[in-house]
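A single chain, nothing else alongside it, follows as structure tokens in the form predicted alone.
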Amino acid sequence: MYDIAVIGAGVIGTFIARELSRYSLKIALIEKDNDVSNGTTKANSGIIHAGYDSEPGTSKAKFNALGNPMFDQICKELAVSFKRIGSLVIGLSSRDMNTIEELYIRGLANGIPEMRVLNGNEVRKMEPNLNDDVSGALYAPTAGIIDPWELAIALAENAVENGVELLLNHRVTAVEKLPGGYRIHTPASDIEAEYVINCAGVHADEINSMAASTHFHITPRRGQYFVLDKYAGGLFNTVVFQCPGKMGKGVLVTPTVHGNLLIGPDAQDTDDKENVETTADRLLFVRESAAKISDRIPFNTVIRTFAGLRAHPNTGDFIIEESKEAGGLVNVAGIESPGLSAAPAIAKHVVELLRGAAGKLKERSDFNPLRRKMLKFMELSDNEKAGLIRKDHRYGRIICRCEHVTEGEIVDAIRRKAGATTVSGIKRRVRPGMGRCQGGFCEPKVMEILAREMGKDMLEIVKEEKGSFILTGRTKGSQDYEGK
């Protein structure tokens, strides 16, 4: 029996099951799909909200106030990209410029640092390609951006590193109640614990009502996303935000840490908790509301449209709590905005009810918080280059054009702990397919590599989900294909 079971290895579930491992505990940490970081995590904004948008006194604004601070030492300590480029929420209209104000008076009683309001010609300076129009803002210097599948796969890493199981391919059907903990039933295999922690996203709601009665619910919030070329990068210095609505922050323009720029969410309430398909009428409203942003943004140089699910609680705040039905299970549920900038401190809380309800927990003395930097040879010297490859000739052969990805990083990629066995979580690690022809030269070469460091054919080589195969047959050659 595990000690703790953690449902859910997106960013909340890998910070928490990082956090656990601190302590002499046998973790489990379990996900329904072939990796982890691929559910709201992997299709989300990726930003680090300073924390004046929450209102004073609920979770949301006093996770997001603790957690913004402690990222600088978390992605040391993970080798993870980060910067701290500033937020700035753009007034339009006086009554715009209005809700700035109370945005400024509602940060400082959230214990936000460093805010100011400025007039236009401050936010133009700051930011030259702002439509004329814009009247004021309210500046966050300590908002930042962040890669937020990269923090999740290292979290994962670092948790494995520090002995947490981690359990892929395994999708909860059923929790158990058994005396002193739970057995949760999954097609792979089942697991028994003594304490559940649900971070299920937009399914938390369901594996609470597996073990208690409901009530809360998760209502899936689509959000869809333009990604810009590396050429449009540099339009913007910081993170530029309109005043929020009533479906949340509205859409965005931020350049990302990777060097692109990023357009987007749109808010589409749905009740398909898997569906993240974009659609022409949402992507045009994105471009149409980003254009009050600026009238600059050349969209000639979109290379992906993507989509993300939020889980919005009905509650209107997150849900932190063991469950007062069933004892043990502890639901970390309705994580939305900015449940990414609170996570680190979200995972701090999560022990601190673990301890109440289990008691004392030892911490190991050999707990390592680094994870071994991941090599991105486009970032090295020459001289470094060069001193790669007479070690490793693999970080001689170019696999991706547009990143400038080796050979060498994309097995590296693969067999670290919490390694990739996909196409996607290659990309996501090691961004190959992330470029201008997002993988049309270089995907079969990345499925050849996995292929032969997986021991398997390049038939088994799957996309993302289990399934999702890429290959159905040779076309090619002078022997008939046997599965062989």
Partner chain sequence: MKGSDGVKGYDVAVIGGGPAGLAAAIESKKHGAGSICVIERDRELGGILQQCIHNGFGLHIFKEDLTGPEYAERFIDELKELEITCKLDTMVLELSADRHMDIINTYDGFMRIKAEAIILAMGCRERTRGAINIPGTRPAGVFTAGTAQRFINMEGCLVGRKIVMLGTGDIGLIMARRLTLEGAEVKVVLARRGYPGGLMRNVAQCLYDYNIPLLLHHTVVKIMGKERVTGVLIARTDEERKPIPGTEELYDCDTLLLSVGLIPENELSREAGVKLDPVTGGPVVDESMGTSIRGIFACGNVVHVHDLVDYVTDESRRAGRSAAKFVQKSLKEEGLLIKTKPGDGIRYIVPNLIRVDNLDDTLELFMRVSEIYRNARLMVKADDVVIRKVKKMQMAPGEMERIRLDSKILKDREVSVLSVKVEKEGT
Second form
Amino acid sequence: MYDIAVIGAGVIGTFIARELSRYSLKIALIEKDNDVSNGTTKANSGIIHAGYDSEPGTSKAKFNALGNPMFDQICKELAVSFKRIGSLVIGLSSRDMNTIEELYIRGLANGIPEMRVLNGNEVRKMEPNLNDDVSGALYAPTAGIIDPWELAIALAENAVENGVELLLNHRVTAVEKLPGGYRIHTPASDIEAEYVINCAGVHADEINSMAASTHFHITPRRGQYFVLDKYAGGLFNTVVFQCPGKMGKGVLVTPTVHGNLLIGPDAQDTDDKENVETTADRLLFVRESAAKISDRIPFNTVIRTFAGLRAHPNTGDFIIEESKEAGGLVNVAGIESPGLSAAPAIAKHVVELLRGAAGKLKERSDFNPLRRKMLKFMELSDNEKAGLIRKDHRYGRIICRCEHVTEGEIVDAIRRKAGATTVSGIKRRVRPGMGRCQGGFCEPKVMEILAREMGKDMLEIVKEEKGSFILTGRTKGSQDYEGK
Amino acid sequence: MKGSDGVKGYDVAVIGGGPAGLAAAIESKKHGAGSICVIERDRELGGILQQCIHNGFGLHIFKEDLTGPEYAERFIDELKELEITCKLDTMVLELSADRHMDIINTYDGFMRIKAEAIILAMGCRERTRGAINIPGTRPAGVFTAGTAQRFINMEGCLVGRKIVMLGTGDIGLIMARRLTLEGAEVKVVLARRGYPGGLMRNVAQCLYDYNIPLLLHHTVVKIMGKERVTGVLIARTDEERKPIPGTEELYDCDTLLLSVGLIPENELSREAGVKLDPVTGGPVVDESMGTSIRGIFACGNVVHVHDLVDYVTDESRRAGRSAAKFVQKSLKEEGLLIKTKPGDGIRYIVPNLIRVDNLDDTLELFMRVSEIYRNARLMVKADDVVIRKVKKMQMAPGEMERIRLDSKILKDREVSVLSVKVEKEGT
Amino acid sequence: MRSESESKAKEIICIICPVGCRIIVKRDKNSSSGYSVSGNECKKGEAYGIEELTNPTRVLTTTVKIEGALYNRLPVRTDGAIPKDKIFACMKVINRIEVKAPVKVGKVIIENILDTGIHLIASRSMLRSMLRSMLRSIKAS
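Alt. form predicted in complex with its partner chain, vs. the form predicted alone above:
Zooming out: every chain and molecule, the one shown earlier first.
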């Protein structure tokens, strides 16, 4: 029997699991997929919002304002890249300028520091590639950018280092009430726990209704993005938003922590929780919307398009509470934007909820908040590079020529706790395949390393989900693996 | 030899050990360069030729019909005979305009080397799904033709059973045949334009021979499938290669192969500050294959994408000779400089610049036309004077054109611009 | 056009060289070969055109399994053209073969394949690879 089972290993689940691992608790982190951060976490804007958008008094406003300042320390502890580059909400009309004024006042109410309203000239000085008709902006220097999956992976790894059991490939099919806890059914095995924390993202309403009669509903709200080559990464210095509309903050343009340019998302409600298709019409919409920010975006340097699903709750605000009906089930649901920014504060809050429900939590003396830094070979000095290769020759072999990733880094990504087991898992951890060739050259080599490290055959290596086989057999008529 | 700064020095360093780099290194050696180092990122020399196991190579250079590996092996053998140093499994991390390079491998570790002359021969890479923006899901089973070629021909792995191919580049056409021979079903090959991108002989011997349908004016508008591709939606395209709504058709398949173009790989050149031609994507080069940076030369697909390896060899030999001359201070760096200018119907011309004093007896101009022409002429003008007309029954963007000029024509007069245009019959 | 009966003119794309001439082959009783060929830019095209109509042949390039080399497959080719209709039958034979490294380019892998009088030869040299055998032993242990 676990003390706590956290369902869902996205950024919320991993944050909570890691926060709970500070205490003497037996914790299971249950994930339906074969890797952490496989849902909403892997496909969003990666922005740590300053916190002026949300209606004062809401959970969104509260946790965003609390969460934002926590990122410096957390990212330092976990060796995750985070850049406070600031954000601009640009105005293109006098009506927009009114909205900006409102956002500023809202920001003050939410306790957001250092905001300033800039005039057109000040904005263009900051961002010379904005269109000429930009009449002003709300500048929030505390906004930042982060790689959301890097964060979730680091949190999962640190949680596991601190004793959390990560159960991948455990899709929850039923939650059964037991005296003093729950039995969570999955095809892999059943898990019993005293408390269940539901962080199942777009599936959180389903998990809740397995234990309680439905009282909230999650709508997957799809957003589509373009990723541009690093040539375009320097076009903007800050996160540039347009004035928000009914469906969200609208299409933004931002550099990423890795130096690419990210453009998106649109917002479209769907009824399919797996639907991460991109579509020509919506991508065109994103492109046209982005043109309002700048007509200098080089769309001929697009290296990838993708879509993600936001978990939009029918309540309009985050749902973070113990179920009134099913005691011991804590829902952390509807964590749409600014969910990533709010995540560390949400995790702290959930710990307090549990402390309230379960009584005193005993802090562990041996909790280690630090994660061993993932060496990024190219960021080392010449001497460090030389020294590292002398110590481990695998750092002398570049596998991904676009992102300059060495074999040493890939092997490390596989061997770590909560390590990579798939091609996408490697890609999200150390970036081979993220570059302009999109894995054309390195994919066979990455597969070879994965197979070797895991003692598997090349044919067993999957791209991402279970069953996403890259190869279907051997030439010269040997056995096939597909469907095995 | 090691310089006083502890940096290993060479006369000529060649980046890339594919067909371009091999030919350039060998020719440099033969023309008097002392120490030469070929730096290759793969585990063996030969580059992409090692996976191009089909024949059709060497007709021009060896007057023989060779496969890619055979063609490569002849150069690799010669390189060894000439005792040219090569560093395999080695990556150039950085190249600077003063011809220093940071390189790494597993056996030397991190090294800084310097060369009197550098030859860029990094080749090209394939355009990907992202670059052409195909909507839909992102399952396994979408490959570029070259990646599939490596899996099949070198690793011996199959990439799928029911294939749809988008694009008609030569590697794509070759792979359609290759997959068929290995038991896969190539359901259809789509060309977004009204003509195939690769050579006609490949259309004939790879598609027609195996009854593989070729649909011109078609593209893929959607990829389907969650884990693995389960199908693609195709549609007709208009004259601007845009899909026409209402013409969609579903193809059941487990694999989508892309053969939608090649891009010269110039990240190192760019970082060093080498000036690039926006049309070719490769360095602006002169008659000697010299780039905008003194002492840095370039050849092969890193300059412009070739159809034929034989022409890569020709061009690379020229680069190799020039680098050797440069090292021996016999390459002219002054004197009359002619610009080439693509006229009507011509997308680009290589070289971009011609230093007349460095010309051999003949000058070769390489170019691509911008659309299909039948019974047209290529007209070469030196300033306003027509100096050459070449009749062509057929010209296509997928087939590089080559014009040879007698250098005397240029040496005898003070030409400033050499232009080529397409002249349609009867005009 | 390829499906038209032989009595009529047939247009063929010549595959001898990259020029890819569109050549037209017609039955011609007055010609010594029995055919007249036009559209070819060189002499080889004429021979190809006639052969393509009477006895089409192709060089077959593929791979065979190889053990102990850097890669799992050795590229091979026929040392001359084989009848087009024997390609798949040859593939069946080729797919059953496994060779051992080292192999030298040009080595005969299958002699006189399917009685065509043509040999299947290695189209590159492959050394024995320490790396592969090491990987294998690691896997086995």
